[in-house]
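Single chain ahead, written as structure tokens, the form predicted on its own.
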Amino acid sequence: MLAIIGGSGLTTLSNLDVSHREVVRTPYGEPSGPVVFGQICGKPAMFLPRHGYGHTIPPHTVNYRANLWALNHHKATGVISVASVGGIRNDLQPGDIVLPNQIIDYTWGRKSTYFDGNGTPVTHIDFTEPYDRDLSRRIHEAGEQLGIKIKLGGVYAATQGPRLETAAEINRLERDGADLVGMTGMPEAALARELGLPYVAINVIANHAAGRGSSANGIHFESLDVVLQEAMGKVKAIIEKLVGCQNGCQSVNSTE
């Protein structure tokens, strides 16, 4: 069963046909929130916002371990992560669709990983490349036999948040290596890999990064609801389409 979490833009997932919620009880904590239940065009998935239904719950205090732990006790299959960035490299524009295939973490202070604790041993993972190839190279599809164009491959950073970075800090990122910037792929993907759930982000430029285009003098919030309802209209078509939707299935410019 695909597991998507949704974040700022995609709160909730309009196309999912519910059958009922659930509260998870983790090892870790509570999750963000319930656990949605349903199907896409037919087929099983499950969704959890990952900053709480009413958007409460900022970057750096969601509890990413038992989100995660959720989704995996029942029986994710896959984890699609849909998140709005900033883009960083100049071909990057509000509305683009990308599948970043790295990250660099910038974050701090986060519980990152299950491995820890009295008495729990050592253990190391490889992180070479963060986001599952199979999975990316579906949605790319998917997006393809829509007619949606979706950006492949970037490098993700991952800020601390809740406050966005300064030009400056833009620009030490671009000097990194950086094409994109957020706040909550860390450590949200290092803990899929530990459980071994295929993991894959979309993300959505929501805006020029501080310093940058439109940008430049600074985010222009007012215009970000706009180009995040449209662009993920789309990125739920492209959702339709990976499950399996046929014939009949909601219109790629929906933005319900």
The other form holds:
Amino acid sequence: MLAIIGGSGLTTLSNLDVSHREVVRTPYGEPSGPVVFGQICGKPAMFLPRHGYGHTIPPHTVNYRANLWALNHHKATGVISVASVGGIRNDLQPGDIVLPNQIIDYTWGRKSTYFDGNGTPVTHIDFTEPYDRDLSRRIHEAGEQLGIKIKLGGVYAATQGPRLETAAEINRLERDGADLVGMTGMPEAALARELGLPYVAINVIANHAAGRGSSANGIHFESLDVVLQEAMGKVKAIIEKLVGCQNGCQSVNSTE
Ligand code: HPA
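Moving on from the form predicted on its own, kindly provide the form predicted together with hypoxanthine (HPA) as a structure.
Okay, now the whole complex, with that chain kicking things off.
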């Protein structure tokens, strides 16, 4: 069963026909909220909003370990992480949808592994390619079938937040090779790998990164909501296509 983790702009999944919700107890504490189970066009799926249903959990306090553990416990076969980001690379404009293929992790102090001692053998996971290639390819194809442009590839910089970056920090990230910047991609991707869960990120460019383009003199939060809402509509359509919906298949209920 496919699992979707929603970020800012996607705290509910309106195309999920909800059957039930479950509070999952994990050895790592509480997930961001109950996991919502249901069907998208008749295909089973589960959903978890990363920042909680009230959007109250900031990126640095999300219990990533509990979230991924809960989805794995319920036999997720793959995880699609949806998250809004800032665009660093010149061609990335607000509203664009990107499937990154690499990560640089600048976060700190987060609980970032399931293998943290306590009698467990020292374990190193391979993380050369942090995202699942096959799932990325299938998402890209779903976009193509719908005529929705998805940009393939990009280096995602994970920053600590919750504040946005300075212009100098963005310049540094660009020198490091980053194309887009967000606050929640790590340790989520690494934890999924530790659990053996295929994981992919669908990133929506909400704004030009600090000091760039329309954010040259600051990031204007008022404009972000409109951009995100429109793009998240496309993301939902892509997910529907991915799970195999025929044309015109629409949501029945809402998770709201
Ligand atoms: N920086 C970090 N995270 C973000 C941004 C940004 O500019 N926009 C949306 N999430």
